[in-house]
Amino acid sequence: MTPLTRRAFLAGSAAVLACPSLPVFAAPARAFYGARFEEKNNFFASAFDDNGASLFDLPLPARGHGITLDPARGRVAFFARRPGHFAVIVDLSARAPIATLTPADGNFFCGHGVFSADGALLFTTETVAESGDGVIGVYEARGLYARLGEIPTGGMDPHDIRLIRGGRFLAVANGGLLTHPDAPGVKLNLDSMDSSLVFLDLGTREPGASFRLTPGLRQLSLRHLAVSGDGTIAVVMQYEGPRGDPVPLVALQRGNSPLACLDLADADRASLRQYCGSAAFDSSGRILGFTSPLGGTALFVDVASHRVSGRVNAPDICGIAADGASGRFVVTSGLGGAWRKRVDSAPVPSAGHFAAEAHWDNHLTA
């Protein structure tokens, strides 16, 4: 392991500061990223526009998962499905990839990144695998990529991560799972499992405030992240207990304040299976919008009444991302879809052959 110093810390810094600036990248009104798969092991780093037609569809080594952006640089990275070995960084105004990153020798990825405010780092979640201990490696972004070291989160099974309060700090949600890559898929501490949610100060490089549930829902893995204008942190989980049990699947935490469950009617929370896959927030922070692939299902819940005031139903759902307006979504499907909704009206299908076709992966980024 080698940790982030100070000096590291500093110094990768300056060296990206010292890179010549690229052009900036012209956006379309709106692009929506996500990773795609084909039959026969074919897997693609994607992109549509607001109509559903395609603006790029890079091949990927393996299966991607998480997406980042680093709109001040018009960049994009796809990381790979934990355990993962790959991050890919694509240039938007070539729309192309310019980088291909590893993690340090024993780690390997958790599937979700994000860059510093400012675009000059790239925060990875990662496992140490012998020991199942989570960190977060650190890259200079606006160079050669090169790792700079990492900060430990205080946990195991660092899934995803999100800025927050400005950039100075980073929310990670610790699954509390212990695998391994020549067990993938085998969950091996089910009974010692112990799941956080985790602030990292970027300025002391250690782990802050530290969130958990109470011990009667210690099964349950925390594991997506969104947040909203005003700093609120949705939570978004899976259930590693019995299929029966009535356990809550969504939490929010504001400031200081300890998780709480949202409380949602018994069919609702059953209609999700014990599992959450994607989130997001609507541009007014008001609606949360959340998946469950397993249930078929999205919801999209008023965070203040938790009322839950839309659904859409299609087989294995689960990519979501906030799409302009307020109260406006869009979704997609692993067995192939994308809809437009609004939370007041029927779901629409997209009327780009593109969107509407692709098998799409778990997280949808815009």
Given for the second form:
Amino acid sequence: MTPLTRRAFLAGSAAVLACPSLPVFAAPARAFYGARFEEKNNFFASAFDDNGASLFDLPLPARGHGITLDPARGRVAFFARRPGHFAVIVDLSARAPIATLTPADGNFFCGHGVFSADGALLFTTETVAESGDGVIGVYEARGLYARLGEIPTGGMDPHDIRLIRGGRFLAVANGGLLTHPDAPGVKLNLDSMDSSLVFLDLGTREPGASFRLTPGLRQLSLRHLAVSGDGTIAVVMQYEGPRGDPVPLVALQRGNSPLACLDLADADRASLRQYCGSAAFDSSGRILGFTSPLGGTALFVDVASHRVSGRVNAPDICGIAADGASGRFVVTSGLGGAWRKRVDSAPVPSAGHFAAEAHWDNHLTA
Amino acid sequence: MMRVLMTVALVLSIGVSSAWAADDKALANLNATLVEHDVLPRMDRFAEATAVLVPAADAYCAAPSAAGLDALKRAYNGAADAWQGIQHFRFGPMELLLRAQRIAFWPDPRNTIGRQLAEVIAAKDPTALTPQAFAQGRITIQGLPAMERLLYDDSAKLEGGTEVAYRCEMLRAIARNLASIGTDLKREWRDGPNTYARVVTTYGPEAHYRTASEATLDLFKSLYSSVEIVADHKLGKPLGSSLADAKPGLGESARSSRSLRNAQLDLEAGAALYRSGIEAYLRETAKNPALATQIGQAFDKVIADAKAVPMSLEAAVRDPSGRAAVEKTQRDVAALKTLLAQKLSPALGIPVGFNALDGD
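So the form predicted alone is up there; where is the form predicted in complex with its partner chain?
To see the whole picture, the full complex is given below, headed by that same chain.
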């Protein structure tokens, strides 16, 4: 297939917008995107506005996980939970799905992806089922989302993925856990885990720098990422070892420096129950928020001082996204609910039925 | 609308702190009861059943005979039964030193056990079988599935050929290793001033569990996993999506024809944990006798379902009538799983969400 040119894509999207049969919605001031689930195994790709009202709520074939936004081109991609076999692209003006991707035969999606800076490509984290090797799937993202190829991640279990350095590199968290579609959710290599944060150069498609924790922390899985405006990368982790081990669960990475683990007071660290589910920086990049559904805890930390400046306690809290002004976030729970949180004040339940009642899956994106 | 907001706010402000604390004494009693009447006796049984492996393996290897092999297989089945009785208790001492994976590395979709067993046997390195080296070596070949392969898959190679001696030494190494893990689990749960039985029943800001409800959550997750593992893995994987897609090779213990028995024992262990204190708590403390009865009946139903499967699991998934019986069992077990997550956990005051239950 010949990749569509940018001009052809623009002409095509103009035609879609002009087509009178498709509804066209004005973009809301702010939108939050997440996957949700209902009893009886119904799954949705959903979005709500500032007031918690539904913007769209589209059925998914199975449970969703990560979300990535392409604001310039009005698209958002929802990825299946690993081992996943679909990703759905939703057009934000039509509030309707425009494409569904599937992984290459023998691969499964790991739950996250990201668009290239120019919107021409979509990158997905994938595992080659038989070998367990991690790869980044590369999809053409202007036309039919054809698979163009893959880039090895140099590790197993690639999970979250972000664009960094002006879109010239990908940052990928290799979770290091060996899993297999015949045994979903079962970790097969707890004795030989090797988790890493790697940078992939999109110019050369070669691995760049890679970062690991010290060997004593081998059973920490680096899984989810947040990137601030100044390029600081936050890595939140889950620990596969005993609950009593005093391991760090959050690390920061800047420039070419090694991972620097966040110092948390014992009680705060313990409240995370060895597991962080999601993370986000606020719009200023000074506050990092991260969640633990196991601990029913969200903590908000001043990145410069490592001081905990706020927290939310709610069972199964996991989704977290920045909410406009500095120091503001939105968090969601799998047991139902969404809250607006200003770091220095109490969380406020979402005013809208939709966001307040839905059972939200792991991630939220704004 | 207002009511919804109020509910959410309640969960947040009151639900998390004072309402939970009020129940903590009742939950502390529940935890103590479950540990004393279910967890500890089962750890004892696993220690006893694995201890029996050692003399059985020693006797067989000293003078191999058909009778000795049968005796060793009986000991293996006794240990496997006892393991199914504790495989859902994955917290505390079981989390240490990768014990669960070392006792029973499963599932094994890549046949890692077969590959690594063959490598070790080919190398015939005697130093790899000393207790310390063996316990710190490859986790896949340290436990029950490796023993099962040696006893059932390749038993001819225990009778003749160049590998006899080394295979027998491996059997003895696995037996000693399992017995040693069994002893350690029992000791860490029971003996000394810092036993896990005490850890699970001691709460406070500096304690391992800040509140009783946190320990109840671990026990609830054990109950849940005894059911989930049967629905999703032990039956779900061999069933596949259709008769044509059946995968009998994914049964847990096909070689010793005990995959179905394992699933039954898991459900019985779940039912026993439920009946050793949770049922009474629902009935008397949570004042929810209807739910107590409903869950008890659901356990009875799935155990009866599993017993009604007329042949081995591996045969049943490929046989139209056997398959229908396995599918019925799996449906009912899946319904029980949903009932536990959606009704039991809130009734215990420990709402468990899907994000917390199956992390990613």
